[in-house]
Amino acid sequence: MELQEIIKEKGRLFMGEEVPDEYLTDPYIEEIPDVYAVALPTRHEEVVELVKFAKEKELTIIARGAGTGVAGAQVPIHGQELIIDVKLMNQIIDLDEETFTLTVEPGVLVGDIHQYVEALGYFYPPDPASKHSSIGGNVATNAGGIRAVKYGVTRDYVREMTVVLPSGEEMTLGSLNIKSSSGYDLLDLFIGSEGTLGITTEIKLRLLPLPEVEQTMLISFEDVFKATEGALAILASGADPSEIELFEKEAVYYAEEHLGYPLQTQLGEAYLLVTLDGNDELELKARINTIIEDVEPLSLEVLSFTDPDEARKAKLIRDNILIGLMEFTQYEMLDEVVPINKFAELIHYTKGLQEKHGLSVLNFGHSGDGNVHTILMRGDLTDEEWQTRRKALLDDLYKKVKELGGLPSAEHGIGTVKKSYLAQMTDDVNLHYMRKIKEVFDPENRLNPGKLF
């Protein structure tokens, strides 16, 4: 059997030459080989005629959805893989209202599952600033986003998932049942695994019911470690935020300018952008007020929205400090994550390393979690100057961080860019069994090879 033969129509398969830019550029791996082929199936069956073919072929095969990653887990690295683009099987099959249960196909972007399930007075908690990122990617990595500090991530809302093993075996893992003390929790260990041991062709999400009410708060700051002293205090509070997500004002500079207008506050040089959510207003008002009390000695200026449009700018300020930054620079960002106690300890650390490397380090991220994503800019850094600088502040940095009893990505995943950091963090029996573990499920290597360990 050819390719042809699976992919009939045109327009979803791409050989040689045909193959598009886009399966071939990534901004963290500079040299990209050519690929066998890049397929795009819309059924289940097809991604399982595709597996047998590969093993037929002798071909590796790297799943990809919206391409969002940005751990260099969806390139090629080592020449004639097969591409298996999922993006196309982006359907939204079913929601059972009695299992509280959405089942979509993993192409659906997070931002449509949001929508969807909101018109319809539910509530998927995951919310990655990428809101054009893939479900299916988001259960490769378990990505967290803004609300985990109060509902958890991804891996928290996965109930099922169907998948299709190297051997081109179909596995369901996981069920709808909410208890499970039933032999080993496979559906777990496929969940960040970043497409290393199977490729995923249906998931089935949990749902809750949508929050009432909702208000979010902007506080600013004189710098970035009174911001973080805000988050321990408003953590300490017994507030319950969904939200809390820390940002300095340089950062913010790139997202007014790609928005075309300003943060609501210019004072001081570091925010806190602080959501709580509920269903008794009156509450809620009461839990905001703890929120003011214990911030304003540390802060110069709290903002509590009543308007739902002044909130959702100050949100979208946030959610484009990265697109403002590929916009107007060069920089790398880094998802490094600590124990909560330690995020301010981290946030200290990586100025000093600014002064060290003679880099200009940013800091946002989800400081209700200590989930730092750390910025750093190449200016006008020769080619040469940035990598030596550049390695020279990560090998610093991850140091510190296995130091304050943390780990190299809270929700990106590791790709190919964290790889020798993985092993470094990683005890070496860990390591061991993490390849045991691949080599049952893919004993030939064939999916994403050279990817994670």
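For comparison with the form predicted on its own, provide the form predicted together with a further copy of the same chain.
Just the single chain follows, nothing else.
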């Protein structure tokens, strides 16, 4: 069978010269080789046919969704690969109110899922910054986001999924059952496997009832150590915040410039933006008071926004750090993670690297779960300076992350760009068995080869 017999519709198949530029450029990967073809299936059966075609022709396959990945997992690196882009498989199939389950195709954007379920009184908690990322990509990277401290990550909300294996076989992982002690957990093995084990064609997500009230606090601290201490105190208080975001004054500057207004507090060098949700106004107030009691001795100022506009303004500052920064410089964003009590130590360490390597860094992140987003800023460095210095800085940084018991990626994935760091930070025995598991599902190394390890 030829590709044109599988994907008959024009505009859903691009070969050779016709392949659009979006598939051959990436902000994180410099040189992208030509691909064999790009196919955009609209149904599970087409994905199966495409995988069988690739097997017959001995082509390697890259699964791709919204293309927003920042680790290069969805980018071809070998040449003459078949890209299966599932972005047209973007239907919300069903919301089952009895089992609190949303069935979606992998190309649905996570922002669209939020909108859809919230309008019906439901809640899909994982909230990665990129609302334009696809749910298939979220599952492939086990995406996190700002609400992980209370609600967990994508892994915690996938009940079931259908995958096409490199053999062309179809497999359903997980089930609608809430508990299981019935065989090996293949579902969790596939979540976060970055398209190296199978191609997801349908996902059943677990929903919660939508919380009815929400309130946000902004707390300023002398420095990032005090702010981390504050975050730990909040976690220990039992106040159960849904978000504990930490950012430095230095990072806030870029958002303030971009948005044209100042953050509501200007005291200190580090801030926590804490959000609580619930179903009862009074109870929320009680939890906020618990936090105030516990963090006041550690902090310089505690603002609790009763006006939702003020909360929105503070959140916008946090959300616009990167957008603001973009107007000043090219940058690279990391997503390293350390145990929560090492958060400040890591951020402090990154400061020391600035002078050593002649490269400016900023930090913000999810202090409730130890996930730092360190930003390396290029400034006016030449290509060569930038590459040499960033490489040297990353080597130091990831060495420190390892020493603190951390991992190279909390939520973006390893893809192509963090492969060497994963190898350095993972025990050989673990890497060995990961590779053996890859061989079990993909003995011909057909699916996203050269990614992860």
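Numbering follows the first chain given and starts at 1. Heads up, when I say rigid core I mean the largest set of C-alphas that superpose within 1.5 Å between the two forms. For clarity, every value in this text was computed on a predicted model and none was experimentally measured.
#### Entry: Displaced residue check between the two forms: Glu281, CA, 2 Å or over, core reference
Shift of 2 Å or more: no.
### Task
Tell me, please, whether between the two forms the C-alpha of Glu229 is shifted by 2 Å or more, with the rigid core used for superposition.
After core superposition, the C-alpha of Glu229 moves 2 Å or more between the two forms.
### Task
Compare the position of the CA of Ala251 between the two forms after a rigid core fit and state whether the shift reaches 2 Å.
After core superposition, the C-alpha of Ala251 moves 2 Å or more between the two forms.
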